[in-house]
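A lone chain, given as structure tokens: the form predicted alone.
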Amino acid sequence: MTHFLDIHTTDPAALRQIIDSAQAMKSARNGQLRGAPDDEQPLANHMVALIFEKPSTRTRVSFDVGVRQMGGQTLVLSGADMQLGHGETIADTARVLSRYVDLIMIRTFEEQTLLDMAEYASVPVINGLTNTSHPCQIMADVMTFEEHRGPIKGRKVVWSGDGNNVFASFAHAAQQFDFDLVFTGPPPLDPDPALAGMYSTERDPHKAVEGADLVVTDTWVSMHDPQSARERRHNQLRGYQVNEALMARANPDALFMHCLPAHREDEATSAVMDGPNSVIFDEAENRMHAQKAIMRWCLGV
């Protein structure tokens, strides 16, 4: 069974295969009509379950469209539809879904929900996001960097802000793709201690970005955070905003990424997001291409 659960649990050779496959599929689509199916239909006669305990725009649309482009069909389920882990155990849900579908993508809260789904499913399971990691996003980010600047190996990537689940997957990727990752953010928002050794820390964001090839940030607040937490995080992170002055300290051709959705003028200014070094919309598009390659790798098609 070939699951895609996290970057650090996937063989580096397989990760490279996925990135190369994603680039090849994106190149093959150039010149095709928007929305046209791929010339190859590797997911023909395949049904993919897309489970969303957390709401989503990019993950839902990119997976749904990607499956359809490859000739497959999707079954989209929300947490309310399934009451996952409440009315029925995750194990039983996994066993039942495996009788109906060929692949399961799940976007959930707790990492254990993902792990239980993978343990008991008899079809491949893909991590669409948990509170712990977001591997599909970072595969798209690596793909985006390499299509603009070449191999990411040996490059310097700087993360400014909260050491959250997206950062965790960046740390996993730094280890697997062999690039240098620097975290700059306030101590209360340091990354998970389990990631120690996968990155370095520089509290001064202006020092951190010196020599950077890529500067990355993410939203300061989650949709589930109470108002008191939102205010506290703004106070903590105000000095880590990615603005023109900060980008000016990075390499002249340094790229800027943000996984979106963004709160403009909070974690990053519009001048940076819409500037010449920003690749945020290529990054968003590449979610679909990277995930198509992940699905093909999981199914061996």
Contents of the next structure:
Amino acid sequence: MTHFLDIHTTDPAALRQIIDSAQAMKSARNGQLRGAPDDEQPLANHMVALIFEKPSTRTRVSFDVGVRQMGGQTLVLSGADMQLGHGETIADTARVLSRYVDLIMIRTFEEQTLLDMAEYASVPVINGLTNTSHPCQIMADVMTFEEHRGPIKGRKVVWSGDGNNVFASFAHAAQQFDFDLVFTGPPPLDPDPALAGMYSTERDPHKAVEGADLVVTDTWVSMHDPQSARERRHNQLRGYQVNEALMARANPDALFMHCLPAHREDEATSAVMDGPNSVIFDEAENRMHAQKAIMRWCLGV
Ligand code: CP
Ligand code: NVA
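Alt. form predicted in complex with ligand CP, vs. the form predicted alone above:
Below is the entire complex, every chain and molecule, led by the chain shown above.
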């Protein structure tokens, strides 16, 4: 069974093949209406379940549209409306869904839920974000960087802010795609210790971004964080806002990324988000192309 659970647990050659395939599928569509089918229909007769235990705009729509472009059909399921949200085990849910669908994408809280789904499903499972990682996002981000600036290998990427789930997938990608990753943020919001060795730390954001080819940030309060953390996070992270002054210290052609949704004027200013080096909407678009390639790889089609 070929699951897509995380970037560090996927073979680097497969990751490269997925990025190349995503780029080829994107080029092949070349200006067609979003609702138009791809010339190839590799997901014809395939049913895909998209399970959301947390809110989503990009993941929901990009998976749904991507499946349809490839000739497949989708079931978009809210965890709260399933028996899963009322005490049925993930193992039983996985075995039941595997009798109906050919592929499962799940966005959930604990990583163990994803791992249990993968263990008990007899169809491929894709990680659509957990509290600890967001691999589909970073596959789209690597694709986006390379589309604008060429190979990411050996380049310098700086993450400013919370050492969260999206950062974790960047750290996994730094290892697999061989780029340098620098974390800049306050000690209480340091990344998961399991990521040690995959990145370096520089507490001073202005020093951190020197020589950066890409500057990235994300929301200061993630979906799994208690809302009560909000005020404290703002105080801890204010100095790590990505603004024009910070971008001016990076390389002149440094790109800016944010997985979105963003809280404008908190983690990043509108001047940067809407500035000439921002590729935030390309990232959002490339979620669809990258995930189409991930689904094809999982299904071997
Ligand atoms: N970036 C991302 O995963 O967005 P959604 O939460 O809207 O899916
Ligand atoms: N870190 C954010 C990413 C949202 C796509 C969260 O988990 O809420």
